[in-house]
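The data below hold one chain only, encoded as structure tokens and taken in the form predicted alone.
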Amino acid sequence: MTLTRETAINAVLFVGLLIAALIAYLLDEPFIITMATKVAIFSIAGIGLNLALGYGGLVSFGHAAFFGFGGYVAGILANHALNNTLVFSWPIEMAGTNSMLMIWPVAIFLSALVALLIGVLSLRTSGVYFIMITLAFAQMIYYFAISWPAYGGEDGLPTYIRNSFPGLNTLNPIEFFLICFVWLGVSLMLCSAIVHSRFGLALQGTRQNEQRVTSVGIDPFRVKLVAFVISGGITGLAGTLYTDLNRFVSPSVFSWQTSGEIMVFVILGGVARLFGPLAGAALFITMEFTLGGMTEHWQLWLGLLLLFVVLYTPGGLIGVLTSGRGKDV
């Protein structure tokens, strides 16, 4: 990673989020810490989508399916642990758990598996058809969750307590923030490693010209499918953390609004910019807090800003801050 203006801005964004949370802790402002935690979680979800959208050109409007699936995995496992019941007893017995170290790998794996199943079908289409079929899958899961009374149905599923992590009090806002912040760092490093790998070059080549990629012996479908699966796993992790933050999960996490918000984070921050989702999520949460306190129609100003970004600054907030100088990921 070369030392460029964008590198410096990325570092300021990343370290600034940590400093903001620590200052809020010193000032005894748990609400500000919670806001910083939301920024970290939404950034992780945006990083997952950015891998598929920004680097793979896959305009998915169904990433809420993976975000919600990860959230429900955490909620269901925690609920069964609370009630001391089995999740299922066949073909093997599986008990609930409130250990984050157990929940995370299960949530990531199952979210990636759902992404694989959706991707195998969706990636046979392109353009607006791909957008609509990913949206359709997310809505199918949304309506299934609403009609699933065993886990709260439309009312959602409370977990009451936050899942545990060895050596930490996860109910302490600053300690839970640090968990999410570390995962944000891991997600950024993983995405950077993927983008700079040969696979990442093949993925970006597929986005630009599938015929040329095919001519050198690379299967575009497999490349896009692998990226879509990894993207789903990362987004599912964010959903798990979001359930722990709220100690509650509901079918709304599967809604198309959730998919739209995740896409807004990416577009506001900068599509195909590594730290774009972090910048976009921070801007979104800040606008929600400041403008939301003034008017219930604060989304109007968000919409105008989004329109301006799409028309005049396609590089997003990162692009504006770097004045278009050398994209650095």
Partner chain sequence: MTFTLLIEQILNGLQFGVMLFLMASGLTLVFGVMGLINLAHGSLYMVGAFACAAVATATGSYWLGLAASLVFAALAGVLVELAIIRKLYTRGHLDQVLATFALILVFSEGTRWLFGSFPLYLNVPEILSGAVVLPGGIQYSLFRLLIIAVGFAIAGGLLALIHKTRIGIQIRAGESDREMISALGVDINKLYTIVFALGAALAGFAGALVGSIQSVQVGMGEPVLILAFVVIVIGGIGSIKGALVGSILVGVVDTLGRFLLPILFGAFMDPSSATAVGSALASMLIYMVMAGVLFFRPTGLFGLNA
Second form
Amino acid sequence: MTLTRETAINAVLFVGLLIAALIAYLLDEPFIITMATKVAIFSIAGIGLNLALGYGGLVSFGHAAFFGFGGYVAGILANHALNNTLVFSWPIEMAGTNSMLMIWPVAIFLSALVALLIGVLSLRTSGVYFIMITLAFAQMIYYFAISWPAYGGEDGLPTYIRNSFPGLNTLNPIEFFLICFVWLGVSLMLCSAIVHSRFGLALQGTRQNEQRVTSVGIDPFRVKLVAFVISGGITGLAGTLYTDLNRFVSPSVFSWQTSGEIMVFVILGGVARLFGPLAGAALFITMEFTLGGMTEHWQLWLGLLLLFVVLYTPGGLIGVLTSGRGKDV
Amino acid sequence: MTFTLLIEQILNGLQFGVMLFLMASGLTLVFGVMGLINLAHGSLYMVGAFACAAVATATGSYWLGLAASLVFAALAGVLVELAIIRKLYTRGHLDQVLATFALILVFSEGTRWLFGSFPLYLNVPEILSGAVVLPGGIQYSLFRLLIIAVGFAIAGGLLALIHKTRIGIQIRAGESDREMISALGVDINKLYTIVFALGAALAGFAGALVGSIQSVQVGMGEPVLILAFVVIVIGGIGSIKGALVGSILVGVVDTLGRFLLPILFGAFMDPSSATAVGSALASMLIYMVMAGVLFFRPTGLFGLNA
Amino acid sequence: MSDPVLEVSGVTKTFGALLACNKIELDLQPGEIHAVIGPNGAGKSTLIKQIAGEQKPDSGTFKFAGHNIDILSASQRARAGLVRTFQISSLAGEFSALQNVMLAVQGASAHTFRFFKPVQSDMSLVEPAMEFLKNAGLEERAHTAASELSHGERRQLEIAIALAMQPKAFMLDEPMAGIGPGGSKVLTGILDQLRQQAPILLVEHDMDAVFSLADRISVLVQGRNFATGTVAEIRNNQAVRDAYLGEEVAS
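We have the form predicted alone; now please give the form predicted together with the partner chain.
Now the complete complex, all chains and molecules, led by this one.
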């Protein structure tokens, strides 16, 4: 790979996040470390969405469903471990767990499964129907989470402590950051591999011209569905990390605002750019922090900025920094 | 369960349905004619509610408040269309989603700035409040009954507008063939602004009416917006008739589901878990209806290219 | 005659009140170019779409290479070697010419769901794709985005893609459409080459091309197969001349 400007910016973003967290650690600023952790987690959620939305052209407004599902898996398993109760007793007995190594695969698998179910139905449609339907399904799960009392209902579900990882003290902010940072790196590598693979070729071909892909013997529905499932799994993983960060999960993770924000990370950073979600999430969190410090009504300014980005800067932040062209395909 | 209660719930469902129709009809027109997905439609609903509350409080007249909801929502619609929405017609859905998502942030935060975070309450005038006795001895809120009547009247008017009038012909022409309507010598920009303002006024009016029953607060529009999306998916994009059928279906199914499912589960469960399971399932019911419709008719009941 | 590669039997398709295809019978023999001609709206494109699996006939069956393919999806039919080109170029516009052909090689190989190996260094894709491009005379344009190719080049790229599918039969939907006389001559040459690879079902308006290339011709009129025969038979068929050809080819 040649060292393009975009590659350089990507490296600066990635290493910059690590350095920011380490400096904050040295200066004993746990709040900054938490912000960096948030950036890492939201980036992972965005990377998941970007695979579907950016590379596959599947404008999902329902990724909160997967983010929230991952989050609740972590919350529910931890809660059962805490209370020493069974998650379910039939057909086999399933106990709760506090181990991240157990929680992650379960969360990824279940989020992917939800993505499979939602995908099978919503991928029968396209365009604006797809946007509305993914939004509607996420909203359905949101209302379910609110009205199902077993896991806290509207009040949410506290986990009190962070889940554990062998050899680390996850309650120490910098150690938990490092876990999320490693996952960010893994997600980026995974996404990069997929995008450049045979499957990635078919996926991007499907985005551009389904008829063409069909006529060379590839079923576009299957390609889109698999991309949607992988996408849901990655975003679900981000959800579990988010529960651990907050030591709490509530139905708001399923809300349409969550879907909107994940989408904002992707578009703010630059659609179908590998590091776009990282750039977008970093910008978003920084703005939330700085604007939030200046005015109570920071969302107003965020909205205006977003409008400006959409109307005048196609290509997002990375697009602006690399002056437009040169998509990473 | 008594028969009276059931009738009352059906009426509630109808009332909910016609309000959804006011939202969904604007959305479906804007999408059908301009090809625009407008997430900020819920903000126009909110604008109408706040305009009604503010004017009614200031002047002491609820009627002026209602008029204000129409005027202010339409004005907000025109303003937004001219300043921003117009630039989005030629863009992809992704840009439209993000830009109108940004508009929600601006509207919500702007309204919070002006009116604060506390809900406002509207006082419905004496003459509209109270209950009427329906045939069969059923007591029902006069105001809700009027909402149903007004909703159906607007639905009738809108269908007549679309199918009988000159502008309706232009709107329908715009849905099927954009070039044709320019060829007809129609000022397409003006038509778009009118359609958008019409949709906005209907949304604002719905916001004022629902705000009169419940409360007026920031963020009140988005849940309704998402339900309106469900309506459109069921009814088929661009179809006013589909929006009407979808709205009534969603309104009645949702209301009856919340009422009947806990009772149904109560037949073979203890009361507290019946309520829990019943209401949890009821909250998902309309989405299941949507999934079912999608499965058999991916473009909705009255979809254009079904 | 030997066994036909493609057999269309009794295919009927209606759109509302419009009868687009009316009990069409047609076959494609090994090694031949079988042209389908007819006035606009005669049902030619609808027929191609149904054979390709993009539309479902109301009734009738398709047999390809001896097997009934009615239950196969469009992508499955393509993978089986029933390969089509489009009337209006249909390419992945952002992809380079090479990537477009690579996608076809990948589709034919039926190994799409591989997630880790980068395609750029996958020689089992790149090398054959390059070879097909070279044969199509597009070697130097390999890394140009498809959307930036000229009209004629895009046509050639479509042919390269079709060849990369290792076809057992081609369906070409108006390959001459929109190309000037010079390009048309080149394509005529290419079509003559293609038939070495597999028989061709050719839908075409360019009568010069049809009469110089085709072995057999079927004339579709109002959804019906009006007549099928050799070039000479069709040329001399009075009913065909009355119905469609007019005086144009009488001389």
